[in-house]
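The chain below stands alone and is given as structure tokens, in the form predicted on its own.
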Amino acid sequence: MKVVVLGATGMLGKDLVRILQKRGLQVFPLSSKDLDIRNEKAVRDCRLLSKKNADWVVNCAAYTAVDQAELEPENAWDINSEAVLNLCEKLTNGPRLLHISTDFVFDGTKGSPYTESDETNPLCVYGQTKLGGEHYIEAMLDDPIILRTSWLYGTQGKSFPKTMIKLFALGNKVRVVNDQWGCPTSTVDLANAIVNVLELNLESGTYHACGNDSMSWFEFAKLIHSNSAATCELEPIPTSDYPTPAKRPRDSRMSNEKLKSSGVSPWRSTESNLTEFITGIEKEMSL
């Protein structure tokens, strides 16, 4: 099997080459350098984006700054809904297509888990892209999948217990909303997730791909304090105290049941994955 992987420079992208690699798949991966989604006509002809050179394109580039995106949405729709765009216009006849979606299409207010036939309402622009980027697929493509995620985190970017750390590294009281609930997921886990997909070439639809576990940010912020070195005090505070440019959704927990019963269950706990991760991040940081 062979799979081009976009944005593969990116925190989930590395970690889904270094997997598809370590399964005995031929990998293609492709940085923004390599080739540039957002250009219509390198897309059109990029030879790696055919049926001939590929079975799989994993589109893993995004625009990810959600506050960002308030401040610059022409960027945020350019990555997210356009760009898209280009790629399903290339794989109309092409390689199958799955790409990486979010549970920020949703405004939080359903009050449990979300399913893939739950309606969506994005509360801020990043979302907006991302529902974007999702209509484009469905309205093109005849075979797509579409794996929501939420909460990521992984060892190659910004996420958050790799800031959370930091801050306890500080020694100071760490606040942390504690109003806003989610499934954190490790890009570990998302990429083993993917390449089972891609092994079993499930059916075309939409999925959720995200943690087991359910929990506030403070939750997830004792947890990862409880997994560190960190003596430092954490306070819940609400919403309310920590303003931000992006409205976010209060609860965007998801539903993993639609992927697991198609075969597709690499999910650890969220403290097995935290273990692992912090090693590596303290080990890092100590260097």
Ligand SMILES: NC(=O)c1ccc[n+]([C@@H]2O[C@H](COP(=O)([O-])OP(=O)(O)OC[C@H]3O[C@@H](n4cnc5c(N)ncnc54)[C@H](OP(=O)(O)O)[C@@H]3O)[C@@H](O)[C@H]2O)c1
Second form
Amino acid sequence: MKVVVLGATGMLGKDLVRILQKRGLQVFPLSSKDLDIRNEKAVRDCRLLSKKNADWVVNCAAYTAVDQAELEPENAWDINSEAVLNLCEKLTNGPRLLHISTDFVFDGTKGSPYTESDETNPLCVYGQTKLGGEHYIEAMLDDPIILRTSWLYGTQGKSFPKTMIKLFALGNKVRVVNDQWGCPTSTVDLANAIVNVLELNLESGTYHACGNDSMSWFEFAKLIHSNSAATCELEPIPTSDYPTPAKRPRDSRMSNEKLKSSGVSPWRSTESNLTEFITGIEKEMSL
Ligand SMILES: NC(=O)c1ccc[n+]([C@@H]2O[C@H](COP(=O)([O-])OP(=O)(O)OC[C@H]3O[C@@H](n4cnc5c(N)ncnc54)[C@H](OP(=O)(O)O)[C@@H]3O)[C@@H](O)[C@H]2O)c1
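Form predicted in complex with this ligand, following the form predicted on its own:
Complete assembly follows, chain above in first position.
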């Protein structure tokens, strides 16, 4: 199987390329330098994005700076919506598209885990632009897969556990929001889920692809703390004490039952993922 990975230099993209290679698939990793997906002509002319050269195109490319997007919404629209339109135009009658989306398409008011049929209502520019991308895909392609993930963390980029470990190392009290809930997702688990989806040639549609455990940011921080060498104090705080430019969903827990019942279930517990993750990070930081 031949797989093109867009956004191959990102946090998810790097782990995905590594795991696809390990699983013996033929991989063509593309960075934004290789192919800027905003460039309509470059996308149209890209020979790799053809049925002859690829069975699947996995789109991990995105504008992911959630707060910055409030200041430069056009840039977020260009990458998360309009560039996805370029891809859809190219991939009509081409290889299948697997696109990564987000829990931020929801407003977080449901009060229980979101399923794929729940209504979307993004609260911030990032969520709106990612939803725009989903809409183009649904309108234009016959057999796409959209995987919505959440609270992603991996060793290859900026992530909440990495930030926590760095803050813990300073030894001061760390204050963490305790009234926003979600499902932490390891990039390694998500990459394994993507490989399973490709191998199963899963039926087209939208699926929630997040870790099994749900928690608040504070609970997530406590788990990281207890699995690390940290000794500093942790303090739970309300969102109102940590204002951010982008409004985030209060409770964006998602149910991954649809994906699991389709035979895709690589999810390990957050604790076992963290044990491995933290050992790697602490070694890297020589703690
Ligand atoms: N991180 C999270 O917590 C989270 C949560 C939910 C969903 N997601 C979704 O998961 C996916 C992967 O996220 P991530 O955290 O791995 O993102 P990331 O680390 O920010 O990586 C984004 C990638 O997109 C590429 N890219 C940006 N603009 C591009 C362009 N114009 N043309 C081609 N490539 C471009 C970047 O390439 P360069 O580095 O070369 O610019 C980079 O490789 C995204 O769809 C994101 O929306 C993430």
